[in-house]
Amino acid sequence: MPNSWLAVPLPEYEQHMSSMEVQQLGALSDLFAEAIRYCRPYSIAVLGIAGGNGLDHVDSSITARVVGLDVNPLYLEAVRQRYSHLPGLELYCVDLFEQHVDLEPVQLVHAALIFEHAGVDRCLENAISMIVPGGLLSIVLQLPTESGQTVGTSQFSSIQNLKSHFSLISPSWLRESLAGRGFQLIHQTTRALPAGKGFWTGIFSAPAAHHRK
């Protein structure tokens, strides 16, 4: 069955989540600022990164190589446009929740939003594979809500259509699975949103020696 993903236009994204009620690409994009500020990383990967939200925060004089991983060519592509600028910007489409990722290791690993539609087998040992020694993983989940709603009333079907194949996270069951990796948790905030959701950001620096598959 083809990846969700590939059916939703890019437009209809980025309009879906900068809408009044979602209020989401904003603040995705303050809370990669956010990591790239506490981090200073020399390198960094986005997974699932769509059409490059934040990358304009990237700081060309500490980041060297800045890598973009998607499962849609078109997003790849709009973020190759759009930061053709940008020095180091690597491209790859890859399907996170199927493909294993070989690529040199990077300082940073950022994956929002990411491990709700990807899951958390496959494309989080692709995230932790990503990481060079003793460097460090943020992670973006969105709380519950009372409602129990996940993804958000939109004007746009496919939109709609990806709430099959979206599960949230707990992240007192991510603390407790990368701690028994040899992560540790050094920096954490929540961020309300619309409608009563939220953001929860946590930062974990990787062990001196971790293993990679």
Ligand SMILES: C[S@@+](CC[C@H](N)C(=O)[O-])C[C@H]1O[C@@H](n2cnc3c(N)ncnc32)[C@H](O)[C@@H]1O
Second form
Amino acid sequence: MPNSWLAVPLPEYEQHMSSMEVQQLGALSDLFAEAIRYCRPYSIAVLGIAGGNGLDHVDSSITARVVGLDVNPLYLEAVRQRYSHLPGLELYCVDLFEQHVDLEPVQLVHAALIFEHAGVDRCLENAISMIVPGGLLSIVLQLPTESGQTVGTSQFSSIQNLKSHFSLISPSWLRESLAGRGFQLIHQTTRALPAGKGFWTGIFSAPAAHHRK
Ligand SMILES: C[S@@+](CC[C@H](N)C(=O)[O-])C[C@H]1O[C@@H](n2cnc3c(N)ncnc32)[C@H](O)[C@@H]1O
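For comparison with the form predicted alone, kindly provide the form predicted together with this ligand.
Full assembly next; the chain just shown is listed first.
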């Protein structure tokens, strides 16, 4: 079955994410900015880069290589057009749920709202495999709401169709799972969003030598 994200036009996704009821696009951009301010990475990979949200914050005097991965080739084309001025931009169309990624690793892997859509099996392995030994992993997860709502109500049917493949990931499960692999949590925050939603962010340092498949 084709990935539901292939049926979501980028303008519909961005309009939904920046709507008054959702307000996640700006929040995700801020969290990316915080992660790069905290980590000052010389190279970054963004998993599920969408339209390049937050790339404006990259300081190319610090970060010389920016790798973006996404399943939707039209999103990557938009990133290419919007950020062609960014030095060291590399874009790859991959399904992180299914494919094994084999790229030159980076100092910081940023994974915001991707595990909810692509799962924590192959996608988490891919995230880990892309980090240099002793590098960093920043993760943004959506927190549960009292109402149990996951994907916000949208006027776009393409967005509504994403619900069936969306699963919340528990930050405590993730912390334990990464601790078991020698990753150390060095920073975490939570941020409230409209409709009782919220984001949890964790930044982890990778062990000096970690298992890469
Ligand atoms: C909620 S958006 C991510 C938001 C973005 N990281 C940000 O900070 O603004 C999810 C992104 O992941 C991509 N995606 C979903 N499933 C994927 C998969 N299996 N492999 C690669 N990308 C995927 C979607 O196309 C979409 O661009």
